[in-house]
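Next up: just one chain, as structure tokens, the form predicted alone.
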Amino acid sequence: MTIRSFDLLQPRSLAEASDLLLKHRDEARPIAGGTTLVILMKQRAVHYPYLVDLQSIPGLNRIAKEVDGIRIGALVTHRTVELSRLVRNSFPVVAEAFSTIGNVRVRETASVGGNLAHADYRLDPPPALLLLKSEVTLFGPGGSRVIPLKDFFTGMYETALEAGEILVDVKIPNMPTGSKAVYLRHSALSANDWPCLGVAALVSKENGRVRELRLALSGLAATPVSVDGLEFVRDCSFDDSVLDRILGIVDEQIAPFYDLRGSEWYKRRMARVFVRRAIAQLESQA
């Protein structure tokens, strides 16, 4: 099926682009890499009039190493990241979470910023980001702002992009240090399907003694759930009960519903499984 016609903006700067966004309104959207929207306009799923080709402008496809941390542009490709030497040394649970998108035809294309601001909820790098509190910088008519990635996500395909704003990067914060992480996927189709669950997980320790543990997950709720209440595992060993303590708050602040890759239940149930073993393996890399 062919795509309906329409206006292919080509700003050059993030200020032009907002204004296009703002002048359009509901008949125009961003485009990076288009490997979803694209899609759905072939499908004649939604239609645009406008898009802005946000590949126009210049500085948004680079990754960059800050005193606390990197900066990944929106327009930095999936495979970018996975292979990224920057990315691979200092946050390998990143890299790990961006390899296991789609293949690598999907990855060479898609960008970070499109991923993010789609909003699906079983998508595979929120878990890693949230994990390690990344923010993102927005502009829009009002200039640059700056959030949690815990904040971005507002619902299923709903974000807090306003009218206007474009995602412009990632900032991710160096891990603490005596730390790893893991990120773990569930495919309950084919390994290039979307994952029916994604959990991502952090240790962190000091002389042999757990001092902080992070947990975030998708394909579980309407949007990537990163896990409170978790403070109470500092001194503590991962014994059976310590564990059966985490699986209950984990199972609290999910909300699993059934889809083609698995009932609330079955959802429920994984989650389980893939938490202990994310946990698991943290610890037999101590």
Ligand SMILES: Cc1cc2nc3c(=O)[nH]c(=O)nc-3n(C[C@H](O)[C@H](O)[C@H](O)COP(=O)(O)OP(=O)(O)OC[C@H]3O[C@@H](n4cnc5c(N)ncnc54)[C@H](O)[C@@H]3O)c2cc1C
Given for the second form:
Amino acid sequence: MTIRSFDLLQPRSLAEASDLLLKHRDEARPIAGGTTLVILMKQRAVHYPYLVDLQSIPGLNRIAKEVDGIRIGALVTHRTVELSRLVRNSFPVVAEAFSTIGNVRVRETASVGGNLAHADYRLDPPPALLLLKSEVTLFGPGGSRVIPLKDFFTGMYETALEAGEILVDVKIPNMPTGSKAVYLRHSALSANDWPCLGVAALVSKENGRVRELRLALSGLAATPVSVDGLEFVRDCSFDDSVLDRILGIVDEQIAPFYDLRGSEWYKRRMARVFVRRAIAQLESQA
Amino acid sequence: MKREITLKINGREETITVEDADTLLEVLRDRFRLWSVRESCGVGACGTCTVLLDGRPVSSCFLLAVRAAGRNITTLEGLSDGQSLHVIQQAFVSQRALQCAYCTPGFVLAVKALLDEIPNPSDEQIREYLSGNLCRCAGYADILRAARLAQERQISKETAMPRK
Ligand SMILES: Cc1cc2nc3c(=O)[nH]c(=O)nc-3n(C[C@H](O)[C@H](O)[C@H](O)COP(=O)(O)OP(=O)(O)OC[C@H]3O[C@@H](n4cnc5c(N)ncnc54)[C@H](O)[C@@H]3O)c2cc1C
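Show the same protein again, this time as the form predicted in complex with the named molecule rather than the form predicted alone.
Expanding to the full complex; the earlier chain stays at the top.
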């Protein structure tokens, strides 16, 4: 056996799972698809005497259409999102982001909630979900609360989850009318490696005039970044001076650091390339 | 914790006692001697440990065995009937799509999952689907040809013998 012995606890409800997490505190951790957790335990980078199995709780693996958007349960797999007709038709940028992750086996196993709760700084889904102003539902000892996904990421591998809390679902509001969105990822190593960086962009127009530009990024700071201060693009066209201003704003709001996939300098350069490319792609589709 | 689980391995029900910490790969190799299931990278990136879980490809190296309880597991050994090779295996042989063959079981199962899901994939879809399986002898061109040949033969077999 490669993994140190642990007990898999199988609660039947969120309340029971939350109680178990509170009872065992630092000795317990929720497990969803296990793609991150099992590997870390195999490598003996972490050990938890208790794993709380979220797959044994019914009802967390549904995608539901609502009037103002869709709700994706925490246990829905990446592959299910990628192939969902509902997601592909109404939120193609989300399907695209999930379809680029690693390889098909990982996507068959890994869950939406696990991806977000892992809170790595270079994941594919967060930019697309932040772009659409998604919210997450958290269930814990005090009941449920809903927070913007933006506030969920608090640091590298750190989230707003409190002791005993579980991510239950993510709600994606409908795309604004007249909008298009795109997700581009840059792989600096092999094609299905983790992204060096990811850029999601949304442009909405009314009678051919730009109403809004949104940008969300990953791999460019300790947490995914939702870019602020882009309101000035309203009624502008994306000419060189406007693009320069956008790229300047992006540059101020990112804080990339050196890793296996590039230096800070390289990532700042690539951020410019990919933001430009994303906007150009949306413009050419218009 | 130890627990008793039932696995449906290549069509046979097997009830065994496992540790919660056992991976499916460990159980398939150490308990059932299914040597086609191979560990290489150990982190889900290379595909040599691929098995099909209810028909879908997964990495058995990081799947806990208890997670497979009650589900259908297919390994390479389950593809052929023990007499003749499966059409995908035949295609790999005829295209010489193997050299050291360490990665071959994973590739064959990935092609099986692909063709079950998309019976008529584009070249791009084949490449994308198989991109998560690594071959260090770098026989990719032959492997892609084998996948295409298997697809063509499977289609012609199906038109010859209408599905029930
Ligand atoms: C080979 C490989 C390649 C990959 N490539 C990419 C890539 O290209 N792009 C990318 O974005 N990602 C990539 N990943 C990461 C992958 O997306 C994550 O491993 C996956 O999303 C984690 O989901 P899981 O369900 O397996 O989580 P688990 O491993 O079960 O859990 C991950 C963490 O989240 C916690 N957790 C899980 N669910 C919940 C919940 N509902 N509430 C609270 N806490 C929870 C766990 O306690 C654990 O800390 C790759 C992973 C592998 C193994």
